[in-house]
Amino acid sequence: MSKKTTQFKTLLNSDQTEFLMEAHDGISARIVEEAGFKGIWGSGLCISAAMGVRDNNEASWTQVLDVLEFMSDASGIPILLDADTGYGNFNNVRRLVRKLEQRGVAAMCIEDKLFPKTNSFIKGEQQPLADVDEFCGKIKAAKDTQHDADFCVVARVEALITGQGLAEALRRATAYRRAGADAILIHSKKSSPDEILAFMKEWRGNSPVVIVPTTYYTTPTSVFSEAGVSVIIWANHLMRASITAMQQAATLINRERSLEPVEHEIATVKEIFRLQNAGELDEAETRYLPGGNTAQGS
């Protein structure tokens, strides 16, 4: 058992509601640790736009790995991916939690639609589902595959994003308990939380429960907490943040044609150093080369 996946399996069955923040590159990924939450959503959504392709597995599973393990080395908390639908059949699952543990990734979610994925508020209630047989099947090849007992895998239903309804949901949500899911992602596209709640009061505690409020951010994080839910997710607010503050600096400092306007008004680059860990290098230089002389690793 490694440290990062025995830290988000007691994160997930905390007697309090825990939260996760969207990370979708290794700075972000400091930048959420620094920030004091214990675990990072691996957002598929945000990954992808940083590579500036569309939430349709357009990257290749491959490529998400790569930015994952930058990810892991640059952060000391533990990881859930936004695994898509596993990037395929229960094979494709196979393969990828074993890469996933090789690199300290503690969890990954996976989502009963069909592979080629397209995000879930793009035209959410055309989008088909996989079949129940097929996605718990999916589930017990990755708990079959973990080496870590304590890897976890998160099972996100679908059904209230298509508009198949609570028992729909519920229906999917218990077989994917059942067929070893240590936890259920249910996930809504309503502007309120009466869809989440109602499956809370139905699903009475039977597994952790993972809700993703982007569309429903006004509900106090109490109302979900006295619900029972174990994890809130903010998904996708730092990439959104940072598309902003990148359009407001691009549109000024072209309008302007000068960097005073902004130079105060965003980081430093010392503070980019400082997230890089250059100050550890330089006392490395000190230790291991001959004198001390940095002008080796330049």
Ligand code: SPV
The other form holds:
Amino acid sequence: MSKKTTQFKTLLNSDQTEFLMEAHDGISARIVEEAGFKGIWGSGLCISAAMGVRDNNEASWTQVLDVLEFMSDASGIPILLDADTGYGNFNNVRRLVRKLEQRGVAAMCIEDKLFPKTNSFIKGEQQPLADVDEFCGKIKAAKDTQHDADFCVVARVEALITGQGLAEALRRATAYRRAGADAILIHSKKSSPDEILAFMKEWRGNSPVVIVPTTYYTTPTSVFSEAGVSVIIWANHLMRASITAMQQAATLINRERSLEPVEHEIATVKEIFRLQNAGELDEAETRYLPGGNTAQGS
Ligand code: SPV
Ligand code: MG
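Starting from the form predicted on its own, produce the coordinates for the form predicted together with sulfopyruvate (SPV).
First the chain shown before, then all remaining chains and molecules of the complex.
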């Protein structure tokens, strides 16, 4: 089995379009892998949401890193961390890259906004963008810092989100590619894919392109494959699915004062044990505990 960094780099440069699914903790990372995805999007929005805080860098970068460590340990597929703006300047980015490599995170995406960031779908037009040269310095610092040659840095262009248009998006993407970015994430909040497809036409495969079709989800993914998109990210859908499921279960149990209506609609306790890999501990106990598997502590 190749390293996770190599797996991610291969996925980014493959001839076909690949898909990443969002995860926000250890169990969701495992669920993404079991569903058959080849990689995980460590969504800033969803990791924040799971902590009950806003997507405004309210969670500290080390708190995010701790979650990433659980996600990486729980899954055998590469993680692309949504590292927001890199949590500071080029120096914070250098330290981040070192810590991500130590914790088995394959790649990171940094966006050209200012710390503390705000989610792109909240007052997108009013958000200031980073200075291009300063952001290029972050990309260079990340690439110079990585020990593993296959660690990937994805540079996210927010010019379309802020309404600055295609020319500005292309100018920024070109500068970020020249600074050493392994791929460009071009983000849009439109319900039509037009501005993404216009970008793809002008970009002409200069480097791999990553997209996040949260708002233009009705477009068949084959359209993006034909346009040359390398990676499609489903950015928040496990968090949204679990919010709906938790709201329904909590409301029903509270209203009925009974578990009966939900018991057969939700995962069993045994399923939790399976996802935690309880079987492995059972087997290890027979090997390592004196007297074999007695299900006892020391
Ligand atoms: C995230 O998942 O945190 C993202 C994608 O950055 S978006 O919410 O569209 O900005
Ligand atoms: Mg984010």
